[in-house]
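Starting off, we have a lone chain in the form predicted alone, written out as structure tokens.
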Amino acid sequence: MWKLRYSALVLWTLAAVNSAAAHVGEGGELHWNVEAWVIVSLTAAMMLYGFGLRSMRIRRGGRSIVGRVEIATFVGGIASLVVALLSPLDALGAELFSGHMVQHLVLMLVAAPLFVRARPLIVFLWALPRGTRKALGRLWSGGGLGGFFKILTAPLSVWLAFCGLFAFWHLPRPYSWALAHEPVHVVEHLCFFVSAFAFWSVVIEPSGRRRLDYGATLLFVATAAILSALPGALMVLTSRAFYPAHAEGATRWGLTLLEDQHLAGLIMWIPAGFVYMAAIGILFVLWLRASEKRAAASLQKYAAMSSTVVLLLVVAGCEEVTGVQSPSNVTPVPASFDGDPGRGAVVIAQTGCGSCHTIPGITGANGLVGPPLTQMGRRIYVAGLLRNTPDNMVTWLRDPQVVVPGNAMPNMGLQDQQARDIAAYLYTLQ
């Protein structure tokens, strides 16, 4: 499906730039735009910048809050702001439907999550003096104005803004009163701008305080790709002429009204699609990474469960046994076992169970890390848990972990003659 659109853009593109290019001179030159509140408030916004970071790094001693690529993104919006507004392009909008809409996506699409990338708000702040900041700071939190705020950016806001904003400046009547009138046209595209820089405020989070984890993002930004792919697909699946205020343009570049419209949808639909599916992708990675992360820490923390229920376990064997039961209660060692108990008390010297374990009868062996062995053959429990018998406290010596996961008890590696020799030793302190 996506090979299809693509092909049907590229060559309904090629056309267009063929017919369009036998008639450039005709009429409709592209020039720059010099509208001077444009070039001031990019001018002033530039030097704002530039006074912020020059003051961020003189009042914290050299180091600054935004780096490179927050500096870099910033001088890539402020560029594609003036593709979008000041060079030819803005020209291309006013006689070409299908110029229109790139000029719309560039500001959407492209200068917003730049600009989102940049943080500048907060370097512009910095270009202010300390008491107007003060009192920015007093009236944001005393008079209200952040909680309005908060409504305002919070993401279904933000959605509802983003989408209902771009359907409905799209619409053929409110989109021809833009094009007549000029106050309004500007209004157009402020709307355009804010409400996609909130939108991708809320894809990007550059401060890292997520408002909407990834995968709710994912979903944040599917649904607008989406709804924001409709009136793209039904400009170009239509037969009717929505926008009559290019005809004359659109005649002037050798196109219909009807081939114009199409174009257009065509741009919104597919590159605007593959921006929007990009941002999906990155989002899709990211929250399997953070499934990943949130999936480690749980099981850390059910290790660190498990070690502590073991140790309260083993704690209550140990005072369950201490008490030392009758001898006449006690498990004997079937004739069958043949651990031998000398062989034993070598093998725990050599393993250096003694430096955990206090154990009678063994030299050095005085560790105070694990419960003492004291009349372990006397002892209802191996590790809290198995019925102390010689086949179990085999299996415990053995393979501590498996028994127990993410207990204290490493694994020493025994051999099974070896786990029952030391078993058959414990087995002889009564």
Contents of the next structure:
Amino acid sequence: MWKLRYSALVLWTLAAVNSAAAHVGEGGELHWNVEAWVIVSLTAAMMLYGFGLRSMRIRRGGRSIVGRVEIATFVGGIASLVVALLSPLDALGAELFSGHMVQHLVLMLVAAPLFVRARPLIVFLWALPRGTRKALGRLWSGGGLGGFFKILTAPLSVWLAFCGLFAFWHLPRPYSWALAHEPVHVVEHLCFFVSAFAFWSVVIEPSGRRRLDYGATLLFVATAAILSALPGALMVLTSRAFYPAHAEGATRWGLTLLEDQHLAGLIMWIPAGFVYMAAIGILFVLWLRASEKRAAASLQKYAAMSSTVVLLLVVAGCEEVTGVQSPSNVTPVPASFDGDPGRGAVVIAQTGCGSCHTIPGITGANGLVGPPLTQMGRRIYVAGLLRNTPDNMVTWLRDPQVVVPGNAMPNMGLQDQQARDIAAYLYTLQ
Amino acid sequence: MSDISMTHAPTSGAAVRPSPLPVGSIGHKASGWWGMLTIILTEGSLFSYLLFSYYYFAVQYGREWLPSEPPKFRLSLPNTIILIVSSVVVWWAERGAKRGSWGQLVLGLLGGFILGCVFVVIQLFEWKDKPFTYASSAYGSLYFTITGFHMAHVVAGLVILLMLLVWSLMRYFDSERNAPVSIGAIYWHFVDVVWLTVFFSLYITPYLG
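Can I have the other form now, the form predicted together with the partner chain, not the form predicted alone?
Below: every chain and molecule of the assembly, starting with the one above.
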């Protein structure tokens, strides 16, 4: 099976290289770029992603943490890399400085965030055979590699690398150095792509476990936006040309060297600013929404506390009068609650809740990471915060990171009905 | 009669003295911490503007605006390394404070303070070496304004480190209540990062422009 995959990879790559080679020289000046290594890496990435998705589907019983959005953004990311590295835009970038800046912005502000959203690393990992996956995991947790990576991907390091590399490669000398030497050019583009991938990972955080809360992320993006607008501003505000390597190309396109540079500066300043503004706007909305949810959750908490107090007073004070003697002090599941315990048990098994929780009635559910869910139907609180009602249970299951930010329970991406079925099952545990 | 006065009342010859009440917040998220972050924000903006004006002049007037020989690394490079090391030492001191190691805290703060003083002295020699003054050209004005503003921030940092050192010697901090150490340390790291951007702009970019 594994050998088959490798040979398929090689064949597909060769086919891709051949078909792309047919485009050489068709468009005169602006031709498609046929650099083999770019095509090979893009094809390899696509195949790894495909294999990863397949083996996730098989091993996790038809359910996968990667859904349509991830696949769509992965395709979008690949398409934007094709535009940036293989389409005539690459040739235009060799001619015009402004064209080259568009290429850089596609790499940093379009391709990188799309790939972050696609969660490629986790899918690539699934494409590897089980033994290799385990070995990588051991290397990660045992070999100290994880600690090094943690420092490297700390938000502050990421911010410094993103802003620093962006500024450095746009200084005249490093820029012309990259333009003159292809390997340096590759390193330059890798710097942009990798630092941007790390940057947007902090911003988007597709796992749902945010390292920075929304307010801090907003500052993270806003400060980077201001700093990366400065090189563009400097290019516009001068009457000196800094990138003489583009002199011939600019003339061919009917621009003076300075006009080309001013255009490039404006592109770096304004369209790039729109992308940052959009990110800031989205973060702002998410920030407000999260604080609203938190406020609602704490209101529910107080409501739960006061109703418990009332209940206790009632029980203590006028027992014989009211006869409040229900076997549990938890709201029973109302008849209107739509959830199927049988389906819930299946969803629990498929989602793998049992790898962290001990759950009676589910085979293999003996995890010791989270609290045991024995007698869940009789417990007073969900997550130590929300009153244990079916609806609160659904809220918690669907979005645990919003209810208690930073807690160990990951967002499992459950649909509303799935969460209802799970809640229905958990309430059978009396 | 309240409980407190009762504990003060001598019962059998030896006075029972209650230990003094702890002062300061637990952990570093004190109001001083947020205050320091806002100072860092405003001072960071100040240096951004200063460096932007440097770059603005550089792109307007090009090579001939820079002094005939670009800034040298003989003193500035070792000085940069000294400042980075001082940041590491202060970070080590802060870790000591959190672990409750008094010796590590005092030694780290003392080390940071001495390294900071060395930086100031070397920087004074660097200034003396310059063939231009703050009044001789636009470049000279910007050079001394930017490095001067940075120097002022270093001196403020030294005062902070000295006060932290004195307070540490007086045993003001323990493993729980050490917010001032974290607040002073973050300022010192900020001064260090600002120097790295100043060093990159004034000393390295002339070779990359």
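In this text, the rigid core denotes the largest set of C-alpha atoms whose superposition between the two forms falls within 1.5 Å. Small disclaimer: the values here were computed from a predicted structure and weren't measured. Residue numbers count along the first chain shown, from 1.
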Problem - residue 185: Cα shift of 2 Å or greater between these two forms (core-aligned) - result: no
Problem - Core-aligned C-alpha movement of residue 295 between these two forms, 2 Å or more - result: yes
Practice task
With both forms fitted on the core, give yes or no for whether the Cα of residue 339 moves by 2 angstroms or more between these two forms.
Solution key: yes
